[in-house]
Structures are given as C-alpha cells and as structure tokens.
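The chain below stands alone and is given in structure tokens; this is the form predicted on its own.
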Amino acid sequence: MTDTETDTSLQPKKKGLTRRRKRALSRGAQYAVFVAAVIAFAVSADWGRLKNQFAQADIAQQMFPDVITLALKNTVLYTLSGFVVGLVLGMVIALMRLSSVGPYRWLAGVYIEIFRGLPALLIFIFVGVAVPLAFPGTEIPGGTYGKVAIALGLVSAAYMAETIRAGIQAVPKGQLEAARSLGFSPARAMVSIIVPQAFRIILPPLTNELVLLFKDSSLVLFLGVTLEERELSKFGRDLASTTANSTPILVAGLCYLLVTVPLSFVVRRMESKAQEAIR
C-alpha cells in the first residue's frame, strides 16, 4: 500500500444529510409554509364583514324548508333525468364507435368532438332557443325538465361514450369468443356478456360524472325557468338578490355539497376496490 493510498483511507469521510432526512426537512418547511399562510389569513380577514354578509342566521331560516323540498329536489330531477339519457344516448354512441361500419364509427366520432368541444353553457341555449326556432310549433315533452334532460344528455352522453367504449375494450377477448364458442350471437354477447362486465370497470368514472351533472345543472337558469322549477344556484341568487345578502349563496353551495362530497367519497371507495380485485 502506498503512502497516498494510506493517507487517502486516514481522511474522515464527509458527512452529509440523508434522502429521508432531507425529505422529512422539505416536508416540515411545506407544512409551515402552509400554517404561516392559513395564520395570516386568519389574522387578516376581516371576520365581522365576512359574517354580516354571508352568515346571517335569520336569512338562511327563511330558506328551509324550500331550499330542500323545491330547490334542492330539482336539481337531483333535472340530474337524474340528464344522466339517463346521456347513458343510454352514450351507450349506442360507444356502441357505434366500436362498430365495423365506418360510416357509424364516423357519425359517433364527430358527435364525440363536437360536444366535447362546445361549452355546456351553448348546448343549453341551443337546446333553450335554436331548437324552437328551427322547428317552430314543436314542443319538448316535459317542459323545462325535458329541456334539461336533452341539454345535460347530449353533452354528457360525449363523455360517457369514450368511458363506455373503454370499458368495453377493457374486458378480454376471450369473453366474446367463449360466448361466440356458446352459439351466443354477436349482439346477444355484447348485452349479455361484454356491457355487464363493462360497467362493473366504468362505475367509478360514471358517478364522476354524475357528481359533474350535478353542478352543470346549475345552468338550468339560462332555459328560463319558473319560481317552482328553480335549482340551488338560481333559488340562491334569487334570494341573495332579494336580501341583499350573500347568506343564501352559501347555503345554496353547502347543499350542493351535501350531495356532491358523499358521492366523491362513494368514487373513491369504488376505485379501491377496483384496485383491490386487480391486485
């Protein structure tokens, strides 16, 4: 051994921080960034405004119980109506989409970008004002339900489809040639087969999109509506308008969130378990 080689090996090796310490360092200076913030914006708040305006007790007991019975009630109807035919209407696009005739797979791809493209805000006044324009004298069954329900369909029955026709694609070949070795036809292994396995994949993104609905039926409002066919935005606004006070606004958002945090909750669960059964 030579002499450097003998001095090289007496040196103290530098000592430095560690990946998990410099982590938890990086960690602990992410939290106190956020607690200074979350501090300073509970100093700087002014509280007393903030409550005059958006918590008056007496304002938000005049809402109930309409703001449950009415407004709240719509707005599960116009989701619930609008979901249905956006899956239905989703399901024969996806259906198309996956066809071997072009022409169908053509006619469900511009369908797709067309009304994944448009603003849902559009599809509503076309639903509201070019459709009795282009053929006057003709009625939409249901009235203002049955505007919304077309409306929310057609732009959610866009999305549904690339979620179904995902789905579909998920589930093994082997299925469909089993089926077919069965003597099921091709139509009757889809349906009887193929969808059922299908939905069991795109449940979770399906009630994503149902929590999605459920907020873009706040533009119910730009159809017109009635006192008896208001949701919680317009039912919000109306009042907030009325009281000059931003109390029903927040009530208004609280029960959207009533509904919308239970169903991210039931989103997440649905995602684990799909996880739990690939593993």
Second form
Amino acid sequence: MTDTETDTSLQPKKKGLTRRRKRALSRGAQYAVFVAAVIAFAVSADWGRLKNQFAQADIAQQMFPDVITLALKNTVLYTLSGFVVGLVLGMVIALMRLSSVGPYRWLAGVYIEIFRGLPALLIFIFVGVAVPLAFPGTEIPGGTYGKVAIALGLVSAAYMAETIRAGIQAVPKGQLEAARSLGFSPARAMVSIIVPQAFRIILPPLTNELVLLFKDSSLVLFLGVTLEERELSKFGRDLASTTANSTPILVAGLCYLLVTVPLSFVVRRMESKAQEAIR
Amino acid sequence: MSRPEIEVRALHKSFGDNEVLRGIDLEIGRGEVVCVIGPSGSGKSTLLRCVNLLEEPSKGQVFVGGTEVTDPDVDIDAVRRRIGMVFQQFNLFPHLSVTENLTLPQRRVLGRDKAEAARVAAENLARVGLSEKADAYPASLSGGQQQRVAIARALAMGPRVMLFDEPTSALDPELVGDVLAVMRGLAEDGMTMMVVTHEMTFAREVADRVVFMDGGVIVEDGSPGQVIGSPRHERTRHFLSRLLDPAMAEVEEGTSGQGGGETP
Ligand SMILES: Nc1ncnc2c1ncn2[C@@H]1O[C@H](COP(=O)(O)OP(=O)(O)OP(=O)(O)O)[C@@H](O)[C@H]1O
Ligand SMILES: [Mg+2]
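Having looked at the form predicted on its own, could you now put up the form predicted together with its partner chain?
Below is the whole assembly, all chains and molecules, this chain first.
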C-alpha cells in the first residue's frame, strides 16, 4: 500500500470533538466536581468545634501508652484467638461439607446456614450470657479471652468453611489423581497436596476475614469485661464518657486503621501476585 | 512364560448409560511395551485408568504383578505404589520444587528417610536429564521438562509397571522428542509400559505390540508391523490413514474434535 492510497476517512478529524478532546473534557469535569465538594465541606464544617470535640491533644496524650499496650494488644489478642478457632472449626466444617458421608454434609450445611445468617452480636450474647445460664457451673476456659475466642470463632467459622471449601474445589482434579496414583491415601493427599494449594488460593479472602474479625472484636463490649480486658472500642468509649470529649474515639479509630490498612494492602498485593502467577 | 505383569479380563466400564469399555481382554508381559491407539472417545484413557483403579470398573478383573487390583479388599494404595502413571497434563505439584515433587511422595507414602529420598530423587532427575532443574518450580519449566519431571516422580517410587496417557499430546512439537527419548530409554531398561499415544513413529520403533481400540473394544492387537504396517480391519486402516494424513480426511459426522480434554 502506498501513501497516496490512504483512506481519508481514517485521518484525524479537524472539526468537532475528537476522542482525545472528549476524554480531556470528561476528566476536567470530574476534577471540578471533586474540588467543589472539598471546598463545600471545608466551608460548611465548624472547624473550631470539630477540633475541640475530636482533636484535643492533651486528652489524646493521656491515652498513651495504655491505648497501645492494653487496648490494641487486647484487640489483636481477641482477633487472633478468634481467627485460630474459626480456622480450625472452618477447616473441619469444610471437610465435612466435602465428605462422602451424607449426615456430615448435612450437618455442615446447617451450621453454615445458621451462623452466616445470625448477627455477630447475637452470638456474643449467646456465648456470654445464654451458655453460662443454661449450663450453670460450666466455665469456658480462659475467662473472657476464652469466650471471645469461641464467639468470634463461631462467627467466622461459617465464612471460613465456605472459603476453604471453594479453595479445595479450585485445586485441579488432576492433582488428586496424581497424588492417588503415587499411592497417597485420600487423607494424606488432602493434607500434603490439596490443602496447601487451596490455602494459597484462599489466602487473600482469609486475610479479609481477619480484617472483619478485627472489627467484630469490638463486640466484646457485650460480654462485660474488666478494666484489664478492655479492647480499643470499649477503651475509647469509656474515656470518651469520662472526659466528655470524643477525641478518644478518634484515637481508637486510628488504631484500628493502623492495622487494617496495611492488612488490606497486603491482601491487594497477594491478589495481584496471584493474578501474575496465573499468566 | 511367567504370569503377565498386567492382565485385564472381560473388563467393562460404564458412565451412567454410556458403556465406554465393552469387554476388554489384554495381557502385557514383563518388560513388554504396548502402545494403545484409537480414535478420540474410544475408551483408551478409561482403560488405562482402570488398570490403577482411578476409575472403578463396572465388571471384570484387572491384575497387576499377580495382585488383583479389582479385589474389593485389596490395599489399593499399596497396589498403586507399584504402578507409575504419567498424565497428559503432567500434574506436577505446583507448590513444591522439582526435588520436593520427587521426595514428598517417597517420604509420605513409602516412609523413606530424607537422605534416601533425596538420593533417589537425584538419581531419577539425572535419568530424565534434568539434574540442573532440581531446585526450580514447575511453573518455570517448559512442558517437555515438566513431563520429564513427572516421569521421574513416578519412577522414584520404584514402580514395576508404567502407564502413560498421551504423554506428549499437550506439548509443543519441538519438545516431544525429549520426552519420547526418556520413554525409549525406559523401554530399553526393561520397564513394562502401557502407552496411549498418537506418536506412530514411537509405536513402530519402541513398542513390542500395538493395540487398536475403537468403540470400547480392542479391534486389533499385534506387532507394530502388523497393526500399523498392514492392518487387517477396515476401522484400523481408516483410523491410520486419517492419523497419517489429516488433511486428506473427509469431514465426518459426530467427530466433535479432541474430546476429553482436561484443564491443566
Ligand atoms: N468421568 C467420566 N464421566 C462420564 N463420562 C466419561 C468420563 N470419563 C470418560 N467419559 C466418557 O467415556 C468415553 C471414553 O473416554 P476416554 O477418555 O476413555 O476416551 P479416549 O479414547 O481416551 O479419548 P481421547 O483420545 O479423546 O483422550 C467418552 O465418551 C467420554 O465422554
Ligand atoms: Mg484420553
């Protein structure tokens, strides 16, 4: 093809909106809306009152180091213990759900439906109040810590079971066949070959679950805790009422973000890594 | 002659209403290499998978090394340790390095200690010419290399027979030769092999016998010269002519391409 033959209809248009100009215009409009919204917020907010209510430096200062050494520490402890219980229970339920034994599958299905459908709050009240009332004399080991671990574990196990099941099913069938043809028993193949691969697949959703649990740990509030057992939300709320100021709430909130934002970042990294690995 | 290494008697296999194997009788002696050929859907893979009970036969018996595989009371895991299997899609364990792919089954299944497993692994990697890839992960290997690792993994268990299900069908043409060379070496070392393949040159040069299957039965069974060179049945002739010169084949009804493809 020679230059003289070039189709004129394909040449850049001189008149009207080109694609490039349209794009520039649309982007400009979006920036304009954004700037307008920021200005509207800045003008309408009463900055003096906001600062007074949420950003009193001396009150914030007085929270340290307890907000970290006690409250954040307890939040992390509650979350991790709940996560571990949920993971173990979720694994058992996922395997039951995939079992060839009908009643196991059925039982696991019932558990998942019930605990996915209940608000976490009800489960906390159930573990904290109903169980001790119904079985007087029984003591959940570990006191509040044990109760929280069980309550959070019950809440998360249902979600984790579904996630783990999906992960196991996402491992290609050929993997099990290869393992079986090498002489692995079904249980051995599951433990050595299938589950490790499933966990790579579900690491991002499991970490998301950890973030959710981190926030749900605030429900400890409803179990009634001693001063030493307070976590971030309770700690912040108590201080907010004694000082009649909301700064502790803000500080507690920042402490949550201190953990959840990096965690979310890690999840996104893992997800994009996983995307790369597929290619 | 001693007992055949693989013995299949009146084997039937149905998936629901679909009768895939309709009475297979086959014997493979020690050290024999038998290539199984046949059109797509004829039941080649199913037959192979019935030999190590990845598929449960509906009827009939299978013996490997004198042990009845189809006996409901047999320790199937113990039987499978003596039957190596190589898949079209390699099926290496992607979360393990090449060496770990070879050592983990030895340690978990055979209970070998670490040093012994590592020694056997190195030996078998050398056998397939991939010693330098010992620490690589499967994803970084070419298809041909992955398949050779898969063969080494099966060999590390010390099997007395090896089953191959189209081991080169998923490979780029230029990688097929390396895998076939490894298999040829195995055959020369006296391994008993049952190979489903479309590689006619391999079948002609390496196989002791060629079995042609169609519609769930064995149509022809004989030496390569006989079955490939001068087939007695019309169906065999038809299949071979299409295989050797695909461009000459007429469009036929009911051939829906390469069926039975598994996802990798
Ligand atoms: N797990 C299964 N469930 C149901 N049907 C199956 C299953 N496996 C195989 N089949 C059917 O059995 C028939 C034979 O399949 P098989 O894989 O043994 O053929 P093949 O000779 O190996 O073909 P190909 O050359 O395409 O691999 C096919 O019709 C297939 O659809
Ligand atoms: Mg097949």
